[in-house]
Amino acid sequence: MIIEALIAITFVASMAVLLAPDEWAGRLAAALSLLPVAGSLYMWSRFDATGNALTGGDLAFETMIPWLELGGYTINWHVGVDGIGLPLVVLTTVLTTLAIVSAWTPIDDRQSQFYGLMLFMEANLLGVFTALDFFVWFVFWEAVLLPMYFLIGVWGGPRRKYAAIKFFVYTNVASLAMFIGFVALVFGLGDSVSSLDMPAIAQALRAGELGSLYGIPAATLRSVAFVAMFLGFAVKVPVVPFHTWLPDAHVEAPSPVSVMLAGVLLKMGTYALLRFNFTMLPETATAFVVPIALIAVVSVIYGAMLALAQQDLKRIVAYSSVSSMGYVILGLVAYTTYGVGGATFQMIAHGLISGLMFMSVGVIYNATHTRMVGDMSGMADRMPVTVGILVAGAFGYMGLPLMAGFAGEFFIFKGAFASTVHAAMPLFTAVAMFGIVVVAGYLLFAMQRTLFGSFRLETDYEVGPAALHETAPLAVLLATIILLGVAPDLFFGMIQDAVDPLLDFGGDLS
């Protein structure tokens, strides 16, 4: 019952912080957020499972209790983790604590509501990465949108209401498309399933029990449902051309919220793509391999080119996320152990690195009140520790060896080049690798202009080193990025154990 305890503790903590006085809220939220961190690390230390959550096998910390009847289907409280979900649970708890601490300086209004919503969002994220019943999963999935909407709309920049509404509309419409696609599959299965239990539905689909629905043949229904679910999750990732909500959300959101948005929320899309599209409908996924790989490559190159043209540091990091998530899609569609495993590992690596980058930009903004590349110069002289960590994070984004980003991209490229799902996969992979050059170009260009040279920002206040509570989260993130780069097996071993049954379950897809 540790998963239930983890979610419940986080919910109770969010309520406690919400009722606390503003002057205590930040410290109280940070202290209470350490409980989920301890719980997730305990799960990691005791983790012993080899099954994929949707294809059978031994799941860790699994609970399944009948809950209610809905439209003739049984709804179960069904939670558990495998080697794909557990790393994301650990990422969520650690990143939430660091984001809360980093918010102590910039958030000076309605702190109890802000930190309460951060913890409320964390509780729902834990539900998304552990729920195995579609109804339960969908409740958590939708509940994540509400705190993010208010965190952007209340504590954001001048155009916060526009950005919050755009975020909500995009993701809500996407959820509707995904919901229609999934429900069509459930109805098409008819009497083959009696519950909304995701493992049962996945196994029925992969066993070929999908029938026609309202005269629509099973093959057509399978393709239509796949496309609907893919569109729904692709908006959340996001991939080109569904990415336009992301830069606005990041630019207007406070930096700690951007940390959670890029570090964890985007992973909901790729996690769901893996759980639903690529696990439940593997044959359809391989049939769509060319358009999906093309979307991945366009996201990598176009996202990087857009980042190259930006002047706002936050917007640069935001567009670079579009590019990085393209690599994750490429790994998933490769359908090899290294491809899918590398994509999962890259979710963790990108969560840590993008969190570090957004947090660093936030610290610089707190000191200078600007994020514009053209306004800054010589920040290395005034904030040497922060700048040093930012430079290290940027090299991680570029894929420097012995950092987590290098390991993730290496696994993906290895898996994608070895993929035989389509003859063009090596070509798609080679083109996508060009994105690394563009990433290095815009990051080096931005760093050279803002960090080095003589200090020229004219202010009526002193720009100096960041406070300890601003630097400490950056140091923890950088240490974790290096640790996973030096020892990727800390996570990649358990990821492989979960991915192999998934690939075996589908037979020889290539």
Given for the second form:
Amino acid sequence: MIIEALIAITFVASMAVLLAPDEWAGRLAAALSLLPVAGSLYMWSRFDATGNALTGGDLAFETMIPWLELGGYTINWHVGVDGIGLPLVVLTTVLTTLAIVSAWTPIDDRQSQFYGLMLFMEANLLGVFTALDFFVWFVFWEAVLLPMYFLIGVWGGPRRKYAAIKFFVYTNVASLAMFIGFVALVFGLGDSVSSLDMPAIAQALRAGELGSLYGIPAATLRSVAFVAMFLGFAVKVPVVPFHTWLPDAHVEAPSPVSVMLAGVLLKMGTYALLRFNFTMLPETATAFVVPIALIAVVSVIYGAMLALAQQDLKRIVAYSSVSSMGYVILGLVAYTTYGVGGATFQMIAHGLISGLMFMSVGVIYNATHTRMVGDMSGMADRMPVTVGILVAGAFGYMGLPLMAGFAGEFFIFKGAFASTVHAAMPLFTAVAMFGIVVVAGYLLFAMQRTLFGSFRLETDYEVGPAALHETAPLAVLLATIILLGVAPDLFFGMIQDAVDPLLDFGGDLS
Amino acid sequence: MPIQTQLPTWTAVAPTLLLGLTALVLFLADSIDPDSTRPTALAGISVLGSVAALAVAGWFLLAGTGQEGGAIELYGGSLVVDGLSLFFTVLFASVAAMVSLASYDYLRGHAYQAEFYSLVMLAATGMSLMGSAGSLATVFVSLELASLPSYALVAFLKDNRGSVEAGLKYFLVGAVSSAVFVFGISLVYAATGSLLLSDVAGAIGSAGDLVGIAGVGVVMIAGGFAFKTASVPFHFWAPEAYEGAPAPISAFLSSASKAAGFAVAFRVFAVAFPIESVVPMGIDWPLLFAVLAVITMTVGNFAAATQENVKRMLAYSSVGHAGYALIGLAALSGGGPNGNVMGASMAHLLVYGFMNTGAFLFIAMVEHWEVGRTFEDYNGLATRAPVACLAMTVFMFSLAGLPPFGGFLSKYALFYGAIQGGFWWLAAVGAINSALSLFYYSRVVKAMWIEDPSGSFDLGSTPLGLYAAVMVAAVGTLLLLPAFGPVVETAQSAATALFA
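Target state, the form predicted together with the partner chain; input state, the form predicted alone:
Below: every chain and molecule of the assembly, starting with the one above.
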């Protein structure tokens, strides 16, 4: 019942913080958010599962309670974690706490509501990464949108209303497309499933029990549903060309919210792609390998190019997410242990690194009230610690060995090169690897202009070292990034255990 | 052990009697102290009475009264107590309790408070009877018992021109609808020779030459229900009445009264005009309701999207929701899973009872604060009243059908039931309308939370009763998500019993 406890504690904490007075809402939220952190670390220390939640094998901390029955389909409260879900749960809890602490400085209005919403979002994110019944999962999935809508719309920058609505509309329409695609599959399975249980559905689909629906043959139904679900999740990831909501949302959102958005919310998209598209319909995924890999490569290169062209530090980091998530898609479509496992690992690594980048850009913005590359230079003179961490994070982004980003990208490239799903995969991988060069380019270019050289700032603010509560979350993140870079097996072993059964399908791999 | 073997049969209508008794106690209290300046006692009696009715109805429902071993019939079948009537009585009593609780603050300083509460209770009694009506005569009488107090309640603010005008309009449309309705009953009587629903069902198949007359009668009866449920084309009174009426009464009418209309429509059409026998005769009432459902949803939603006044927006959205609930009648077919879709419609009405009542009560609170009525007046309200605005946000998103609120599941169950019955196009129209509704519901949320305050608020004191009622509705809306399983199962088994 530890998963239920984790979700319930976070919900209750969000309500408590919402009702708390503004003066100490931030402290209370940080203190309460340590409970889910402790819980998730406990889960990690006691984690014992050998298998994939959807395709069989042991599952950790599983609960399954019948909830309701609708027209012949049972809906259960079914939660549990495997080696794919657990790292994301840990990422969510840790990043939420750090984001809350990093919000103490910039958020000075309606604090109790802000922190209450952050915790409310955390509770739903935990639900997304642990729920194994489609209906329960969808409730959590949609419920994440609501707090994010408010967090951008209330506390965001000048164009916050536009950004919030755009985010809401894009992702909501995407969810609808996904929902229709998935429900078509469930109906197509007919009598072979009697519940909306994701493992049951995944196993039935992998066993090829899909029938025709309203006269649509199974093969067409599979392709259409795959595309509908892919579109739904691709918006969330986001990949080119569905990425346009992301820079708006990121630039307008306050930094701690950007941390959550880039660090965890984007992972919902790739996590769902892995769980739904790539686990449930592997044959269709291998049939679509060329368009998917193309989308991944375009996202990598085009996202990096866009980042190169930006003048706003936050926009640079935002577009770099498009690029990094492209690697994740490439790893997923490779269908090798290292590809899919590396993609999962990269989700964690990117969550930590982009969190670090957004957070440190936020610290600089709190001090200077500008994010424009042209407005500042030589920040290293005034904020040496922050800048040091930012540079370290940027190196992590570029894939410097012994940092989490290197491990993730290395696994993905190794897996993608070895992939046999399509003859062109090595070519796609080679092109995608070129993205690393561009990443290094825009990061070094931006840092060289803003951080180094002689100090100059085109605002009226006096700039000094950041406060301890601003630096501490950065330090924790950096330490975690290095820890995972040095010892990727902290997570990679369990990820591999969960990924291996997923690759074992009878389909045509060539 | 079924309960009817232990208690005399008449006790089966105890929930209804409790509501009626509360009205009489209120009259008594008024005659003892006609100039009462202590509204606490009156509101207290009213809340207690409706909670007692709610408790008894809930107990009967759980104990299986009228469900195991068939419906309990009283007065030769003129009154029927079964799962359907108890389910709806729970709904009416919950809404009546919330409305009474909220009226305590809303009525502060008004004259005729005892009359107000007893009219509410009488209307609730009438609604509860509508749910139990087993003959067209009791249908008509109970419908009038529910309607007459409602006319007076809408016009209750007699110094307010809008209120009186709304009351008059409601009364005139209501009188015409009653006439149409009772004429429809007489035509059905002419064709079948009976008013008892079960006898009508038996006789209508052999109506012979009189089938045309019976058909006209069915259409006219449907018109009467369309009025009561504020469905197109008899919906014109609704926005005016809901806007002009005191806000707690708008809540009462748009959720409880509407649900009462559906309660009786479900029973009359499912029991008296069985699809298997009337559709082959050419009386295709499911088709009639399908057309009504589509038009009602669309008209209600488009009209709601163009409003500037929040209460009016809610009024039109209430018309839209009547369209969703109509799916329960429209997606019926001979031999299909009829109980599922009708039960889903009932469950949606129960969830709607909480979320819609809550939304109107929030408006009552805003009226109490004298904030204003348009979306712009709501700008930045959350900075002053965050918890109340949180509750309103729950209502709005739940009405729009977003997770994780009760409205999501009830709409899901409803559309799902329609698809199961083969009416995927009805579900599609419903889903599109539902997506459209997010536009105007989120305008309220956006105004409250995201827009900057356009003026300064002077909210004054917190109205305790209203606040409590809004919170009860919000908690109810939230709890109906995890608790939806038993609710929909109860509703579906109650609905399935009608088709047995």
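We call the rigid core whatever largest set of C-alpha positions still superposes within 1.5 Å between the two forms. Numbering follows the first chain given and starts at 1. Keep in mind that this is a model prediction, so the values were computed, not measured.
Once the two forms are overlaid on the core, residue 458 shows a Cα shift of 4.1 Å between the two forms.
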